[in-house]
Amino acid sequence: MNNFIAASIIAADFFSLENEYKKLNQTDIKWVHFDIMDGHFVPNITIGSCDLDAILKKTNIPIDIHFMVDNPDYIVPLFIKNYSNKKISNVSVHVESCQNIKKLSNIVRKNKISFGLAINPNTSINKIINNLKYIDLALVMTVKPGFAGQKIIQKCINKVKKLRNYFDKNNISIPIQVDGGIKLENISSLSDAGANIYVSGTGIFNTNNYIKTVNKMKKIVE
């Protein structure tokens, strides 16, 4: 399984998104991580379909959509209908808010998009383990979802390690994605724990040289 870096666009300079994408396009990130927050599931409201339309015109990097919303069972099918033929590689929803994981998974996968299941810092990894047959990606939040720039929660690193151990013991090849507080100085701890996909926001966008930062991260996780 190839490990790679994803850039969380929530931390970008939204007054200069075109320039941000020009710089991202020169890096070796594999996904742009696109957070959709509704102000209910998390105490923040972020980008939506209008922003996604603009972003899709500015980059050829595949998009990874992370829905932090109260009603993914309703919202996600609408997005899938509008963007199924676009550059969407993965859609992740939270186990804490999804009412019918099996049904939503079928809708997403039928459109040749991988389906991820996310858990908050206080949610057990068993919520992922109990739904493995419906998912293509396991997303372990390493901060409380809602805002960029938070410090990583150390106990979440141990959750990644426990999930990796379970996957290895049971010969499960589903990638583990980690999201929240990931920077050059701590990414090695998540690599050691067994993560595969590393979502970094301020860890990339708050640096002076995206290419160098991503290359250094990539060297560590590979």
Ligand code: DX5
Given for the second form:
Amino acid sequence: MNNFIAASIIAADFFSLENEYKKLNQTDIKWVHFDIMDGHFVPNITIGSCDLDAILKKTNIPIDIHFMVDNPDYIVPLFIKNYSNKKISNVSVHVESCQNIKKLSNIVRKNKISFGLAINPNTSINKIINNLKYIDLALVMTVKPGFAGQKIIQKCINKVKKLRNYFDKNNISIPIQVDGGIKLENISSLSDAGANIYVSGTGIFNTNNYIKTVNKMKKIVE
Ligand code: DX5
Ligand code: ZN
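Give me the form predicted together with D-xylitol-5-phosphate now, not the form predicted on its own.
Below is the entire complex, every chain and molecule, led by the chain shown above.
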């Protein structure tokens, strides 16, 4: 599996998004991670279709959408309809709020977008293991979702390890994505745990040189 870095765009400078993208284009990130929060599932409201429209019109880095919403069964199909054939690689929803994972997975996959399932820090990895048939990516949150710039929760690294062990023992090749509090200083612990896709927000955008930061991260995880 090719491990890679994704940049979480909510940590960017939204007043200078064009400039942020110019800098991201020079790095080796493979996805821009797009956090949609609804103010219900998490205590924050972030970005949505206006931002996504603007970004998709002008940029080429594939998008990975992370829905932190109470009603993914309702909103994701509507979203997908508006964005079919665009540069969206993956859509992840949370197991804590998704009512019908099988049905939603079918809808997303039919649009040639991979379907990810996310678990909060207090949610068991069994929720992922029980749904392997329907998912293309397993997102293990390493902070409580809601805000960029939080500190990584150590016990979540153990969950990644356990999931990696299970996947290896059972020959499962679904990538494990990790998201929240990931920085150059701690990325090796997640790489040792067996993660594949590393989402970093402030860990990239709060550094002076995105190229150097991403290169150093890449060297550790590859
Ligand atoms: C948290 C989001 C993360 C977050 C990452 O709810 O899902 O994607 O923006 O930002 P950092 O890396 O700063 O924790
Ligand atoms: Zn996220």
